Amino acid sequence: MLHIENLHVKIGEREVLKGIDLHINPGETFILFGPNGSGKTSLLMTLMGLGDYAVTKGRIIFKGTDITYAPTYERARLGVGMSFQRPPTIHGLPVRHLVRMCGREREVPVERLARRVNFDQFLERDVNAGFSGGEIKRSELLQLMAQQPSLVLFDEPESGVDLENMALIGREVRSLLQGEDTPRPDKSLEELKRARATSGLIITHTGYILDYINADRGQVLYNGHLCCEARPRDILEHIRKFGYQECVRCLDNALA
């Protein structure tokens, strides 16, 4: 589904990712942690093609099409879709008529999935205009509902949410990354996973998402590296436990 080869990226002068390797398979959930400033945020604009963001070197494949310099809207016709920490507020578009953009000249039920995530009242009102830290959640979800992307990137799902909301996004995001999980009398686990069609990649810093999907694969981003791949529970229970020094010495060693 995606694969990033050796790809550095600069902001002006300054390098934020250096040397990212990264695959995700057909169906897979990638979970990326990091703490703040080590380039979480930049590798997913740099995926969509947002921003000020240069690649400078490496390449960009998704579904077999080098997208590494496709202009953004290109990207998302291929099929990536993304859920921002903090979209901008768009006066004279009300969130009906972008959702129906979003579904990329299909017949979209709006209020149908507007209803699936709580948001059919705020159909009429402008894109993000006074919504609370939830209510963006759940519109950029209804957005992602209506685009229907083979991969889609979460840009901590978690941020400003509470309990509440966090319980219908996580079961909205599980929905449409992983479908149905539940293993069926006629189907097994493994069969149900190789039946899944989106690929997800999350940036995530509590974790809380893990509570409700079913991620395969994790890594940390520490200063622009990727590094310490494991399971994503096992990863953020050590970075719980000891915090993020033990991934700085083990890419210390990695680079030396």
Contents of the next structure:
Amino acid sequence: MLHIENLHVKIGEREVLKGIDLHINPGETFILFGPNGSGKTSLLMTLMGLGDYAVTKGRIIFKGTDITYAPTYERARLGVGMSFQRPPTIHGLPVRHLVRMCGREREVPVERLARRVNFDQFLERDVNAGFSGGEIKRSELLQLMAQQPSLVLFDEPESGVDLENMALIGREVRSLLQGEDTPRPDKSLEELKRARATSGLIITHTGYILDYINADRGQVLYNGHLCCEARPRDILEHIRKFGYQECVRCLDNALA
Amino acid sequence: MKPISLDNFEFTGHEAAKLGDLHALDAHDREQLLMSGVDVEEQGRSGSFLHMDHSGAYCKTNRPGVEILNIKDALKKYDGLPEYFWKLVDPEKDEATRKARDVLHGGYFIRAEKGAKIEEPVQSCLFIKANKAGQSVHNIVIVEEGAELHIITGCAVSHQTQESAHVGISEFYVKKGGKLTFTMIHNWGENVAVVPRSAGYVEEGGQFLNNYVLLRPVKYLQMYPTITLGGTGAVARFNSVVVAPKGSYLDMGNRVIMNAPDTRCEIIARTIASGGTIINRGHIKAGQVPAKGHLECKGLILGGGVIHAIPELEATVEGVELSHEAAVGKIARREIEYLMARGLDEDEATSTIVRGFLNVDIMGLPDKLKQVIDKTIAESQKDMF
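Moving on from the form predicted alone, please list the structure of the form predicted together with the partner chain.
Then the entire complex follows, led off by the chain already shown.
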């Protein structure tokens, strides 16, 4: 699904990603850990082609297409979807209208999708105007549900969200990545897993989202380098106990 | 830019024939009317009025409770309308008012009877067909006690390239508890000079809601309608959506005088200069308390031009609450990128943001008119990027 090869990225003169290699398979969810300023958001922004992130080396291959320098909308139309952590307010654009546009030519069942994320009362509101943390997440999820991406980039699904909303958001992120949660007696678990083609790349600080989704793999991003690939829960537990100090040591060894 | 001289235009000799039916207009003129909010089918309209060049061409009332007359007929019927005619606008004010005093071609008289709730809008159009024509009209709108009325009035020229001038006096009277929604759509041409002079008076508990849309080029427009909130609890709200392409010079604004307690007003203007010049004025004056007013001029320059915002607040008594917000900005890159991340290309994203900025939706206009406005906005965007 996604192949990142030796990716180097600069903002201005500062190198923020220093040779990232990452492969995410179809249907796989990858969790990205790392302290503040380690380059996690930069990676997501670069994958979406946003902001002033300049790729200086390496490439990004998505579904076999080199999208390293593709404009953002081409990436989106190919199937990359992103949940923004701090999306801008767009005055005069009602949520309903934007959600409909997310479907491109496809007809979007706006009301039905909105009800799932408890957002049907917000459809006439201007996009992100005065939204709380939880409302932003639900609005972003709603747009992604309409967009039906095959790779979801999620920047901190739990930030600014209260516990009640966390359950709802967790459930819907899961459904976005893994399809509906209904048992299919005719298929084995393995078959079901193979059938779902939506991949995820999720940044998390707290790990709350791991209570809701089946994350396959995880890695720590530290100072622009990826290190310490392991099962996400193990990484989380480790970081809880020891902080990111262990990563520094590990990284030093790797780079030595 | 120098004010225009009205002497360059012909204020006599262009009397139009009466129309039995709005369908009698040719397809081109019908299209122009449609852009100004006038539906020749008269579907969902309580009445229609059409003034062409130097005379009234069509006048029809479809509902009881609303009276629509040519102003000349109204002056005859009501003995010169002594309580209303030239009561809010001073005929000696300037060249335009003096011209309107000396030459009266027509105009509408629209009155909603006491307590009448006229749900469907009355449509009106002041149309200029002849080249070099100077048009001078005087309009009077009266909303009697407890009545409700929506007027959609368009101003248009038959050919966008022709030279002409329009002088229009409008006087609005909203009586106790009445509500007037007045939507004006200007559809002039690149060689047309327009100098409306408008004023209104709102009594106790009355509401005056004004929508103004100008998307097409106009050579020179100068207007500063003034509404006086004269009764307790009176409300005025102005929403303006204005685009000035190359060659347009607009000097415009709204003024509200809050002369009674418990009054509220809001003046909101969204302006885009795409090569033209916009002087966007606004003035709220409050001399009674409590009084609450807000003035907002937001502008974008897209593809050149000038925006000069002049918001003024004038309070003469302790305790009033007046505020203003003026901004001239640009489309934020972040907003474009956000929409591009949803699959919109750069042009789609930009026009979505511009449409949102202009935000015509808040005016609550009939669907067909909204569609025409959306289409015109889309067309006008080719000058912007």
